[in-house]
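Here we start with a single chain on its own, the form predicted on its own, put down as structure tokens.
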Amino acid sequence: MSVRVLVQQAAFDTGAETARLSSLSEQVGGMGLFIGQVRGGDGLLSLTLEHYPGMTETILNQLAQEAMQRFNLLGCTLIHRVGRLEVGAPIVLVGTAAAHRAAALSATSFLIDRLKTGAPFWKKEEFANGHTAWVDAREEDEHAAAAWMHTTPSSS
């Protein structure tokens, strides 16, 4: 079982990350992949992400380990970018590898839902008119993360 967690300013290489997950074991039968990017609209220019170095990586590792055990994964990658990111820039990569597709896809959903509420990142939006605003937690993200407290994984 392999967990890779990175918090970084640099862009990630999606091809290299999926190749790494694919090569972990000949037992890999499915991979799940989610790439989040900065969504535009309403004059948004960029999103700046801040975090507590060390604490953030620890929490991401805990989430990854929980997913590994809960979904019987063969591998897991979490990469989250920080710093100023313009609209359209990739911001997060969640990759999972499992023997079966359902486990890989469910684990990917679990991780992105839990990242949205459990990982200590602070986001500030910058708009074309010069206005800036910190992003509040969204109620629907809290509901999505809480739903995993009552969901059992599928392994087929």
Contents of the next structure:
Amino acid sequence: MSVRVLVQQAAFDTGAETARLSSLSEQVGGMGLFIGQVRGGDGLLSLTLEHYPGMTETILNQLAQEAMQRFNLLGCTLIHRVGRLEVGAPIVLVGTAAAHRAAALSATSFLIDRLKTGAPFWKKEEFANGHTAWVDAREEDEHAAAAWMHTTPSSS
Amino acid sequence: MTGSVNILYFAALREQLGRESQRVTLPSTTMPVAALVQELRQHDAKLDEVFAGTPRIRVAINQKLGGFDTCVQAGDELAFFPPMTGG
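In place of the form predicted on its own, the structure of the form predicted in complex with the partner chain is requested.
Full complex below, order starting with the chain above.
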């Protein structure tokens, strides 16, 4: 199966995920990889990620299938962690494999942009002073996701 | 003939309401989400307060994003949540 979607608490193995994409087909000419991690600052200790079990997996699979067709990918991987993650911890891995770099890179951007506002995840911040707050959706994230609705598929 | 729907709440909505789900009886066979919400708010002060104080509430019907004009019927699973913040 060339699409791999996982929602899990456990950390992921970036090397193993890249190796899987690399060996999917001898047609693979390049891979795109994005890893999101918990950004620190302002006394942030951790993020706790909540999701909607069932719906999350469905949406991530739909996004992956859309990317496969739109960018003519040979494979892609979406792994999103949930639960409490401390500053510096990896949250999400987006990996793509394609014949050429443009498709791999574009598909990686497409997937992370669409995932941020289109999949049912929510982040709660926990600070060193004990304060907690739900993260607000950022307008620029919604614009980034919407921009993919108005662009044509990559031609490479 | 009426039935019930199961409603789930996530993230800030779940915390503010102090509940993660509730089963409610539909007053009619089928109705738009907006009408059901209005009905619930009339009978539930806490729900009314939280919905009034939360901008941009999203809704999913049977785990699919929908709108407040989407119709629900008996057996459906509804979910309300704030804008999503993954990645």
